[in-house]
Each structure stands twice: as C-alpha cells, then as structure tokens.
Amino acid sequence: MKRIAVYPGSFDPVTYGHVDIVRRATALFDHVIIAVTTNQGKPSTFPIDERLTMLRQALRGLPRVTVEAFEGLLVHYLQARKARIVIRGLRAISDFEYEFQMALMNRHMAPQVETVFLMPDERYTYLSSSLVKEIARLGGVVAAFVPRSVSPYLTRLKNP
C-alpha cells in the first residue's frame, strides 16, 4: 500500500523551513501532498493561487510531491486523497500545544489518521512566515529565509 502523507498549511509564504520539512517527509513516505488552505484565524497576505505558484516553484525537482489547494476539514481531504498521515512541523515547544490539540481532534474525527511531527534543521527553528513578511515590509533582506523564487513576491510588501 502506498504511504501518502499530507502536509497542510497556509504557506503564506513558503520558507526554507517548510522546504526542509517537505524534504524530510519525502524521505519517509511514498508521496507527499502539500495541501494549501486559508487560515480562518488570520487573513492571508498572498492569494491562494500565488501561494500555490510559490510552492510549486520552490519544490520543483523534489520527487513524489504534489501541491494542491483545499478547503474544509483536513480529515475529509485526507479521506478524499486516500491518505492517513498528516505531517506537521515543530519549531519550538510553543508550537507543540496547538499541534497536539489539532492531532487529537483529527484522531477523534478519523481514528485511522496519524500525525507525524517533524523538526526542521536547527537553522530554521526560529523561522516563520510571519517574521519573514515583517522583515520584508520593513525593507529587510529575506534571501536567507525563502527560496529565490519567493523573494519577488515579498518585495511587493515593502513599506514606502
């Protein structure tokens, strides 16, 4: 049976931390689906079509990776894709409480679903899309934090 894992998130924008998690997941699973969604808790900076484009460009060349948009409950999406595994990245202890709660809720709704937590390379443990956007808005250089193809999108955020 093919082991399909889903890495959900808003990826607003994709960072090297996200790319690192995808690389780690592809070493463990037969196919990894990057499932891009809108975070209902905060407005997106980039429209979903731009986030999909950024991810496809950043992950080009990685084998067995698909980038898709989705709406609704993650467990419904997993069922539609015949996947049982959710990938989540943990950067710090502060991420764990929320991710643990989400994993348990997904398990409650779909007992066959397992969540696998992966830690990025220590170079990316401080990195978040929110921090990258803030640096870009204030005119900072973001090249060390995002794939080259993402930088032009962030340049548009610069405050005058």
Second form
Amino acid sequence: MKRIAVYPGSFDPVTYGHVDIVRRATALFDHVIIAVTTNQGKPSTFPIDERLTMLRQALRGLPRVTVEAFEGLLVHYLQARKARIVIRGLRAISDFEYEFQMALMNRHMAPQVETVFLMPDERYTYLSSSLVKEIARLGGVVAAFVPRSVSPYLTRLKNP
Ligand code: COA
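What would the structure be for the form predicted together with coenzyme A, rather than the form predicted on its own?
Everything in the complex follows now, all chains and molecules, and the chain you saw is the first one.
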C-alpha cells in the first residue's frame, strides 16, 4: 500500500523551512501532498492561488510531491485523499503545545490518523512566514529565508 502523507499549513508564504520539511518527508513517504488552507485564527496575506503558485514553483523538481488547496477539517480532507499520515514541522519547544493539541484533537476525530513531527534544519528553526513578511515590508533582505520565486511576491509588500 502506498504511504501517502499530508503536510497541511497556511504557507503564507512558503519559506525554506517548509521546503526543508517537504524534502525530509519525501525521503520517508511514497507521496507527499502539501495541503494549503486558511488558518481560521489568522487572516492570510496572500490569496490561496498565489500561495499555491509559490509552493509549486518552490517545490518544482521534487519527486512525488503535489500541492493542493483544501477547505474544512483536515481529517475530512485526509479521508478524501485516503491518507492517514499528517506531517508537521517542529521548530522549537514553543511549537509543541499547539502541535500536541492539534494532533490529539485530530486523533480524537479520526483515530486512524497519525501525526509525524519532523525537525527542520537548525538554520530554519527561528523562521516564520510572519517574520519574513515583516522584514520584507520594512525593506529588509529576505533572500536567505525564501525560495527565489517567492521574493517578488514579498517585494510587493514593501511599505512605500
Ligand atoms: N519553517 C518555517 N516556518 C514554519 C515551519 C517551518 N518548518 N513550520 C511552521 N512554520 C511557521 C509558519 O510559517 C507559520 O508562521 P506564521 O504564524 O508566521 O504564519 C507558523 O509556523 C504556523 O505554521 P503553519 O504550518 O502555517 O500552521 P498553521 O498554524 O497555519 O496551520 C493548520 C494550521 C492549517 C494545519 C490547521 O489550522 C488545520 O488543520 N486547519 C484545518 C481545519 C481543522 O482541521 N481544524 C482543526 C484542527 S485540530
């Protein structure tokens, strides 16, 4: 049976930290689906079609990876994709409480679902999409944090 893993998130926008997690996941699973949604508690900066485009460009060339949007509960999406594995990145202890809560809530709703936590390279443990956007808005250089194709989208955010 094919081992399909789903890596959900808002990816607003994708950073090198996300790409690092996807690479690690492709080494472990037969197929990795990057599932993009809007976090209910966090309005997004980039519309979903732009987030999908940025991800597809950033992950071009990685084998057995697809990028899709979804709405609604993650567990319902997993069911529709016949997947049982959720990938999440753990950057620091501060991520743990929120991730633990989500993993157990998903398990409560769908006991067959397992969440697998992967650690990004330590270079990316302090990275977040919000920080990158803040740096871009204030005219800082973001080339070290995001794939080249993402930079033009961030440049648009720059304060006049
Ligand atoms: N490298 C760099 N940054 C990373 C990272 C990594 N490896 N992993 C996470 N991050 C950052 C993200 O950039 C994001 O930064 P931001 O807050 O500045 O935007 C932050 O960590 C949160 O990560 P993200 O992957 O975007 O998670 P999220 O909190 O937006 O995603 C969902 C949460 C979408 C998975 C969750 O809300 C969900 O499952 N929604 C569907 C509805 C549902 O089922 N709800 C019930 C859940 S129990």
